[in-house]
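Below, in structure tokens: the form predicted on its own, a single chain.
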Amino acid sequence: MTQELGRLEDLPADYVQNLRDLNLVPLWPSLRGVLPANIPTRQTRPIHWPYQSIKPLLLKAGELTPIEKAERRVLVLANPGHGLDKMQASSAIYLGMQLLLPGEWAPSHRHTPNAVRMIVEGEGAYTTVDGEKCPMQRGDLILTPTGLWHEHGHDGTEPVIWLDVLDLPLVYYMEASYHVNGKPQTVVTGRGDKQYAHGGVVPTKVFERSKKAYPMLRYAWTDAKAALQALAADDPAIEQVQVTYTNPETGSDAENILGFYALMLRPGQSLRLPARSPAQVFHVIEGEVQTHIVNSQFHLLEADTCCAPGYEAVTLVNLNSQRPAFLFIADESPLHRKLGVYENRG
């Protein structure tokens, strides 16, 4: 079959106009654009968002816009490959840095996109999700899944900042994105992070299946870090010291569209992650890391974030030869697997 396809300019102007009058479009001039050879067309670019540049602008936003007018005071980490107005880090991932000041309350609402919060800095804030009050501490991952009521409050004395990760671009593209405002929630007893704190040991009631689709909403960093350290100590030969945030009742990913992980780099380690189909986001919880993505190199300090397009290998280097580095990773793997397009090209 010939690789040379006809161009739109090759067609008579009156024929093209007749097609457009009937809302018709010839496929062949655009076929290679939507079905390119061997590797997809990707708008996601390698990009680095340095936290020390973001933080003063976020604090300034706190001075300029009261929470009552902002509802959620967020600076979006936008990938220029998608256009800044699209507010996308990748085709399916939205990122934002959110600020909550002492005494503030971000009102209760629910929405169709799934969200998680990776706590970056500060103490004293909390997120209440479906009545469960989840304290926010550095490195914690807190879920606010699709359809669940959630609100944020702050009883502490210093600003609290966290990284929002949502599947908003995908849900918006599906024309399924909306929110509903609600009233302050009544806090209920019991917390999933306490009931499911130890791997392999779960409440017996789990065999009767909880009525909650998301029985665990807070994943404490102290637990995730301890799991990584134990994994590294137990198997010194393992190269990729990584854990996956999962639903403790089903063993599946913590949420159903994006995947979330914690990665430990041993002192001085260089780790090559293979080229896979999903885009990835890397956020440094502890340490200092050099990333090599396509032709870009980024020097990531603590709380920095970067993005890598799919179908590209990524190399991570721990720049400290004495201490390990720890990263939070978000990617589109669950979505790709559900759609049957997941690839690992090595």
Contents of the next structure:
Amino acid sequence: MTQELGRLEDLPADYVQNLRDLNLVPLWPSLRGVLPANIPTRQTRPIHWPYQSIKPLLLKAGELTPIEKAERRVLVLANPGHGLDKMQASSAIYLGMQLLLPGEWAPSHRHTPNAVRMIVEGEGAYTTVDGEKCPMQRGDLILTPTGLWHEHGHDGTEPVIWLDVLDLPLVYYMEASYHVNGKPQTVVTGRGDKQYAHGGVVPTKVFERSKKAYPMLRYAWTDAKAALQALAADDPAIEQVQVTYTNPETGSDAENILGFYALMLRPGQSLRLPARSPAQVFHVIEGEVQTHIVNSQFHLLEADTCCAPGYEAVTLVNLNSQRPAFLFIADESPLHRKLGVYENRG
Ligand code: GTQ
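Could the form predicted in complex with 2,5-dihydroxybenzoic acid (GTQ) be given as well, to go with the form predicted on its own?
In what comes next, the whole complex appears, and the chain from above leads the way.
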């Protein structure tokens, strides 16, 4: 049994005021709040953001706000549990759906938070990261890690939309979030997605390995999907057909704070993910998926996104009995593991 502790009201008001005047606060009335019994208090609620409701509003933003007035034309997928104005999907994850129209250019900048983009729709756009021009195709994952210059351009004819995933809420909370504007980048030769596209075989210059902290910036969906299909075909017994986007030089997570994965659900498969401490985000690349998160059930269509608080099991069901479904997952695992608070409660 956890014992009831004294309340603020139990103390003489003038005593509390005396403390406050000296910038002092008694711990015991707030102790259970900051250290609840057995499981953390989570503001992160299970939320579903259907793409079909975002897309028309994002296209409308394209009419209402020129790119020069937005720099990044983004509708943020905000979790009401944190308060919409906080622009958080979870405690550490920010999600935004970004629109770039043909001919538009989102100017070069760099910032302390790490970002990735998952391309949702449209052809002909590109992101230049650290001088490397990365074409954007549906399902591709493109990294813009901390401190690297990045800008977005569009040579195609249709709107391009992608999902931004950043660790902005955490970096902002750390009082470490800022950006620097720059000039258009000069595109350099050498593309990590070409050099590192074959797992386990990495480029070797004469007796030297890449000195880049982030040698691979674009992970083509064709490669990730092929890896999942090969994994599923190779071992029919594997329940969790999942790959992690990693840094091919170090084998560790692609970025330092958030983790990124692609998951294949076999036709009709129901997969239970254990209750682990990090919050997670699910985004459907292909197929239709039912999710069970705490007391919420979401029917996710293609390009839909949802989030799950940490410490909760999640069940994912492929609603199609003929075809596999493919999901992009982002979570807070690298952060939890680095800080030593990672838990798997089964
Ligand atoms: O594309 O650089 O959704 O800087 C939020 C902040 C996208 C970006 C976001 C950003 C970007």
